[in-house]
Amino acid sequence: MSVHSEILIVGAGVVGLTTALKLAERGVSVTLLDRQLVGREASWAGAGMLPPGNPASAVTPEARLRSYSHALWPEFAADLADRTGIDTGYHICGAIEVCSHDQQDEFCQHNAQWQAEGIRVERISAHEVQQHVADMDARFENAIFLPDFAQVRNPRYLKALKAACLQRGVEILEHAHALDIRQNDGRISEVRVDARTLHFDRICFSVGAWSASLMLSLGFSIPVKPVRGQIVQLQLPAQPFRCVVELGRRYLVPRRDGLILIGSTEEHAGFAKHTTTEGVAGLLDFAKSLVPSLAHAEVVNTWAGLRPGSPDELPLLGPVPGFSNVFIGAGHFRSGLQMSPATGTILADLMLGETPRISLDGLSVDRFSSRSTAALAGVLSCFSSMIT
């Protein structure tokens, strides 16, 4: 059977879903496919943290994309809830950032960055920390509070995105295996999957940690690799604190129903997506070191996800060099869900020939191509034993 859509999106994680929705809202016919169920990889596995931003003062590529998403999130989450009846769990909860004695310099730099961006940030005392988190270990004397920090429940958000896409007429193909991608003269003309042949005008790849192997099959190299992150989920009878707590790159995220997420490890373990005794034990020790009373919480669940990491931890967004109708959104690392409203809007703009609202300097797909062949080969060598 032959089917034609204006745009085909390969990869139905949070980036693929959001891009499909943004396109469908503009009247574009979209087919979205994934090798398994929608949103079951890194999109589902994250903690749903949404740091603040200020578009007026955002200078760096990361700040521009984060701030753009921050501006979009409130209306986007409310609109999804209105359309689908699904509560995504989006709410402003605030966040406390603390530091240990050996992290003072990094902590001061981060605080200065927030202030330079014009983000609301409050320096708080150890006593004020206790007012937010009653059982916080007293050794954390230096802390800042970010009142505009928000969060969302990943599984609910993905469920709402899927429902909204279906409402808008997006065709979603799950369990799509063994793609046969046909390319000719710098253009991908069709994709065959199972008993179907899909024709389209443009195609976008949003396959997360699998992006490098897929791009290599098309003759284009990108340095995106999987970085495993493990999370532990605790349960308490009631919410013990309301704000996110961050120490460096690790965190505690409280949900309104008493669940608490502890995350996250950063491991270069290839495509091995499983939890380990070492990883789980380390996260539990971390949680108890911040909030000792968590030692009495019930461990409800543990899981792992594979983040798509790039060398600068920023995504590659836009057209793929050497192709006239191929686009990619990959390499968001820890920020795919948080940056999804902006990423989906940007990719939709680009595929429709429109100019995005923010500069994509520092986010282009070919920004690593100027590096030496030897250096890039070193980055990509890890994929030889990982392609599945």
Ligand SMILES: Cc1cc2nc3c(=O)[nH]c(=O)nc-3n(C[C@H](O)[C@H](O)[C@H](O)COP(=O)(O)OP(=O)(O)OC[C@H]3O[C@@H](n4cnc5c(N)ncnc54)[C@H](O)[C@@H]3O)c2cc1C
The other form holds:
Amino acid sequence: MSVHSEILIVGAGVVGLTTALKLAERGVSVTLLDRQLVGREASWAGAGMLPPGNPASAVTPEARLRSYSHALWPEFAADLADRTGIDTGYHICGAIEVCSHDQQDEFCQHNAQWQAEGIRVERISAHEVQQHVADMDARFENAIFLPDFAQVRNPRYLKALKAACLQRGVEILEHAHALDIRQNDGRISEVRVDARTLHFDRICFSVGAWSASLMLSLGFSIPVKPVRGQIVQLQLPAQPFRCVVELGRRYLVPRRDGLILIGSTEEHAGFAKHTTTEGVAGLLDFAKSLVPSLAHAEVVNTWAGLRPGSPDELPLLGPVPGFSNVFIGAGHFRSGLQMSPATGTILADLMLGETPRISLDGLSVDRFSSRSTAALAGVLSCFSSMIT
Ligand SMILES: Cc1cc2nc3c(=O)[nH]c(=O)nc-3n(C[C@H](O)[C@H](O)[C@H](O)COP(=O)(O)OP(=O)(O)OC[C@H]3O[C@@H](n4cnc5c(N)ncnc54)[C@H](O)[C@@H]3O)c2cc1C
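Can I get the form predicted in complex with the named molecule as well, since the one above is the form predicted alone?
What follows is the entire complex, opening with the chain shown before.
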């Protein structure tokens, strides 16, 4: 069977889904495929924290993408809810950031960055911390409050994205592993999936932590690696506090129904996606050290996901050098949920030949590599062994 659409998107996490939706909203025919069910990898596993941004004073590549997404989120979430009837759980909950004694310098710098970006941030006392989080350990004297910090329930967000894509006519193929990708003269023109041959004008790869091996099979090297993150989920009878609490790279995310996520580890364990006794124990200790009363909470679930990590922790977005019709959206590391509305919009712009709405300086696909030297070396050594 042969299927034709203007655009094929391989990988249906938040990056693939938002890109498909933004393209379909503009009248483009899109096929979106995933080798399993939609949105079951990092996008499902994430905590759904959405840090704020300010487009007026964002100067770094990370801040530009984050702040553009921040500006899009409220309307995007409301529109998804209106269209699909699915409440993504998006709401502004605020966040408290605290620091330990040995992290004071780093913390001050971080605070200064928020201020330089013109983001609302309030220095708060230990007493004020306890007004937000009643049972918080009193040792945290150095704390800030970010009132515009938001959160989303990512499994619900994924469900809403899928429903909105289907409403807009996106053809979604699940359990469809893109194995046989045909390239010719710098173009990819067909992909075989099971008994189907998919034809398209342009293709976008949004395969998260699996990006490096897939792109290497096309002779292009990108340094995206899986970084495992574990999460422990607690259930309390009611929401004990409203705001996210962060200490360094770990956090507590309270949901409105009394669930609390404790996250997360950062581990280089290849594609192993299981939780570990050490990881879970470390997260539980962390939670108890912040809010001692959580020692009595019920543990209801644990899981792990593979973040797509790049060397500078920033995404790679845009056309793939050496190809005329191939695009990538990958490497969002710890921020793919927050950055997804902006990423989908920008990738749609690029694939339609339009100038993206924000500068992509510092986010280009070729900032780390050109056509794979590894693949080239492989070809050359093959030639040389034939000659000798
Ligand atoms: C524990 C944890 C906590 C996190 N917390 C947050 C947070 O609070 N806020 C935030 O913004 N971000 C957070 N993140 C990061 C965020 O989840 C990721 O950046 C984001 O989900 C990446 O989305 P993606 O679409 O690129 O990848 P994925 O969601 O991994 O999707 C890639 C898809 O590609 C598919 N695929 C792979 N290979 C193929 C193939 N050959 N053919 C077809 N399909 C293929 C996979 O099945 C998968 O569905 C967290 C991540 C983790 C793990």
